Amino acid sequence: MKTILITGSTSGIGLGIAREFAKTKQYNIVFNGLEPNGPEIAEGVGKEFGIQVMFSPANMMKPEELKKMVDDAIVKFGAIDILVNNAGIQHVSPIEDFPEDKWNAIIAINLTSVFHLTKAVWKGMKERKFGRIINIASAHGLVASEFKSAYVAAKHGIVGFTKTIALEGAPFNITANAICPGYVKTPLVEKQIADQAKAHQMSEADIVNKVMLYKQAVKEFVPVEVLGQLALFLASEGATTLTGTALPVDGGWNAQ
């Protein structure tokens, strides 16, 4: 059995992609989330599954909480093989009116974790020869949207994140991918539905339609199923020279 750690998985993209990863009982799975509810969650997924499952509340913003959760993985299961960093948040502001503290969170949570994670897992990936990081950027990691410059600058930053340790990592059989999801419907965008209805003074289905999914060539939502598919295989044996990529899957959106 290998050990896949994904952060933010207890709700969202990340816990859809822990449940794909989960129905093929080959994975131990470290879940990670700020919910209070947490631990049930993840104990759920284990017993459906027949799975070994484990929870930390690692805050992305504090390194030495991400260095336990890693440490605490290992003293479990022996390794952390595939490590997913799918943790993020999102505020919707014009640049003149930016709260500060709302830029520094984001890089912190959507970027500099990124950092921290990886580092903590890339000796041992290294000693074993095996690893894969698949970091979760997003259609925003490519291409800019008004309203959100501290997100695209850390979904770009992960992009490049991502291609200079898949370099790094190349002669270990440690590959690094970035999935680009378009418009997924989970909490983080319904929230940004409400916030872009405020910056944009549009109703909300307006927003939908009219800004969110305009810029899709497919009107609708990215399945979190899917995303949780391309993972599966990213993570396998058959990915090892898919290595230092930006993979869209923003129904077109990239294609314009």
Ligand code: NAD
Second form
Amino acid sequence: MKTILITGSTSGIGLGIAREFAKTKQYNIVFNGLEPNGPEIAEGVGKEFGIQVMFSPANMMKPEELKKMVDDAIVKFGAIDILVNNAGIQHVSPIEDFPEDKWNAIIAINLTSVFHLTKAVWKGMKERKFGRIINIASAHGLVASEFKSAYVAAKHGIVGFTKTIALEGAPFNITANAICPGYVKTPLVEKQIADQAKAHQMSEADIVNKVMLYKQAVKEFVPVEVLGQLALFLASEGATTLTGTALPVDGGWNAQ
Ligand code: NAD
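Since we've got the form predicted alone here, give me the form predicted in complex with the named molecule too.
Whole complex next, starting from this chain.
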């Protein structure tokens, strides 16, 4: 059994990825997130698929909590083989009004936590000569949209970090890849629809059709299962030479 730690896995994309790994019954899963019912969500997936799970409420803004989460997981499962850096937040605002505390939180949660967690799992992966780091970036790791300065900066940062880690990990069979989804209908996006409606002064229906999906050639939200299946492949033993990439799953948004 391999062990996978997925940050922000008690909601949205992280939970979707966890469920795809759980279905294979080949992984212990370390869940994490700020949802108050996180322990029940983790336990529910464990029971549904008959696998071992753990839950940690570690806050991505607190490096000491991240280190403790990794240490606790290693005590319980012996190792972390796959790290999925997925936790993230968004704030939509024109630059002149962008609150400084939101900028700092987005950089800390969406980018700096990726550094701390990668550092914390690195030694063990290197020793075992196996590691898979999967970073959930975004189409916004490759292109920008207005009113998302902090998010776009953090996601471009993740893509650069992923490339660096891929180079450092190559001698030890540690791969690093970024998945760059287009729009996925999760609580994060539900909130954005409301925020963007305010920023653009448009109705919520128009935001979905004329702003969000306007940029995708495929006019559909990306299913979490597709991201989970891609993560499964990236995590597999055979995927050693697939490293240092930023893979768009964005309905053709980046083809334009
Ligand atoms: P979500 O809001 O459904 O889930 C986010 C998860 O992160 C939650 O479990 C939440 O508790 C956790 N989290 C937030 N702040 C945290 C903190 N300080 N400490 C620990 N956990 C924290 O959002 P989602 O849409 O599933 O987003 C997951 C990732 O996917 C994010 O990095 C996001 O930027 C990225 N993404 C989302 C979309 C989309 O359209 N939904 C598109 C591209 C990329």
